[in-house]
Amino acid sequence: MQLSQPANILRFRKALLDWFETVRRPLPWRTERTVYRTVVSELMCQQTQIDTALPYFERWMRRFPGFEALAAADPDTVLKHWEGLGYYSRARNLQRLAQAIVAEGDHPKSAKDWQKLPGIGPYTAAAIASIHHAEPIAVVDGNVIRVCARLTADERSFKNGTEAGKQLGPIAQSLLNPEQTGAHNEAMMELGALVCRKANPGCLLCPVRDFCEAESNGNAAELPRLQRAKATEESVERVWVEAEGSILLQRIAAKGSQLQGLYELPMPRELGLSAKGKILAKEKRGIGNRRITESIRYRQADSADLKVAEADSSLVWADAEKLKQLPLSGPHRKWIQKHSAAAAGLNPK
């Protein structure tokens, strides 16, 4: 059925709402309604599965309930509840986003007063402002791209999910139900997740498969069509330095780093460190599509390494008790708890 037919549009919005009160997952962010658990699962499920997220989003409700709670927090506290969930910035956005909030004395009710806010973009503005305010705005975010492309056979190649968002978001507008905002982009992201996946997409169990282009041409896995940003190979060296039970970490000051406010081993290069000592290890990580190789080099601390760190306010001796406190990248807790014993077999005592 061609979805350009208004008597089809209909159709395929009621086919897709009568399958989502069917299948609609029980998600902590929809069992209790509130602006504030909206907001922080549309940041905190941005670039994760919802099923990482999941145990996050509890504990962090715990210890941020509202608003009020995450503005009047220590920023430490905050990406240290964020610790493992990667892409930082969307934790530091979500405390200026309370503080903003708070400050105003209210939230916004639009989808454009929404975007004023850090860290809120046009789809979370949208599925923000649809859910809770029943605007008429559709939500285009990877899921909801994929089932435009497909139900429309788009075999056009795009630079990048924005440029596809920006062709395929009218689609998405024409099929908004206008009557059920909310509830119709949840169906369309909770179709995008479950059935019309990226890869094997499920076209037997789909709802709306009468309605869908690319489902009859049998290339619905093929779509959209994106280009894969290049990868980049780069090394690093990193230096593991202990005294006296303590290990020597470095914050992260660089203002737009992913990583800002988070620790790690230092880089001795930026620190006028030494970067002798034995290798203990060589580990990589990615990062956007970056692909970084970091050499671990072990040693106790000597004079000089005591007087950088006493001088430079960005490095810290972190004893275990401690090391459980700071918020550290995700990779660099998991390498330092990997290789403390032969880190421990190192040291001449």
The other form holds:
Amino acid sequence: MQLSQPANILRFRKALLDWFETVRRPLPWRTERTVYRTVVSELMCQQTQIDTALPYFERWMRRFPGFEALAAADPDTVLKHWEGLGYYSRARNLQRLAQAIVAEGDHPKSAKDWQKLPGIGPYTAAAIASIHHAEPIAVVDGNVIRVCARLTADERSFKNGTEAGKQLGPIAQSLLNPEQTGAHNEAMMELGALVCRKANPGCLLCPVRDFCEAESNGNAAELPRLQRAKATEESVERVWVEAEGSILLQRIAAKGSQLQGLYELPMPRELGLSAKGKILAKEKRGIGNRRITESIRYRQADSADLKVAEADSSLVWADAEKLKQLPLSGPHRKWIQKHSAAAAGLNPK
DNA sequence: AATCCGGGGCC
DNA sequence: GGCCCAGGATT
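Condition change, the form predicted on its own to the form predicted in complex with the DNA:
Shown next: the complete complex, the earlier chain at its head.
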């Protein structure tokens, strides 16, 4: 059936919503719907799979139950509750957003106004406004891009997701059900997540397969076509400096850095620390298209280390208790845990 | 328009 | 090992 015809668009909307009602996952921000819970869930789910965000969401709600509690919280505690989720600017933006809403005494009511708040872009603004204010605006995320590219059998090669969204957004907007704005948007994303998956799309079980040109062409799994940049390789030196059961950590202070406020093993070249010591481990992490190998050298603190640490306020000594409290980047917490036994073995106790 | 930002899941 | 995920901010 041609989706260009109005009568078929109405059929599409009904088939999608009927399906959604039967498979809709009882996610915690759906079963108890408040603006605050929606905002938190949307920020947490940006570039993050639902199942990964779920335990963070529950913890977050226990600790920061509403905009007021979040606005008044200690920023390090906020960051600590985001530890391991990545994209840490989301946590800072979420607190700034809460502070703005508390200061204003109310929250925005339109997508346009929501988008003025930190951390809220076109996608998130549309999601909140369609769910809570019945605004007829389509969300365009990775799921929706994939669904629309397949529905229309769009075989163009897009430079990136932004470019694809610009081209396919109007399709999503034309499909939007103006009487069920929130449910329709959620249904489109649910379809992409559960059926119209990137790999192994479940076309045989798809509620809107009759409307899908790619399915009739038999190439749904190949769409959309997105160009990708090649990965680059980098290496970074780290030092694991111990003194009396404490480890030296570096607080990332750079205001522009998205890692601002997080703690990591120090980068000696940045801090005037020596890079001496035996290599304890080489670990890898991926950030975007970068593949970074981090060489971690271990040593007992010498007098020069103590002097540098004393003079540089971004360096802190953390004992076991402090280590638990500080917000660390996910990989560094994991690596410190992983190698602490080996590091202890190097101590001449 | 291009680049940067994290970490995990999946094939 | 490459790709993607309920993207946004910055340059």
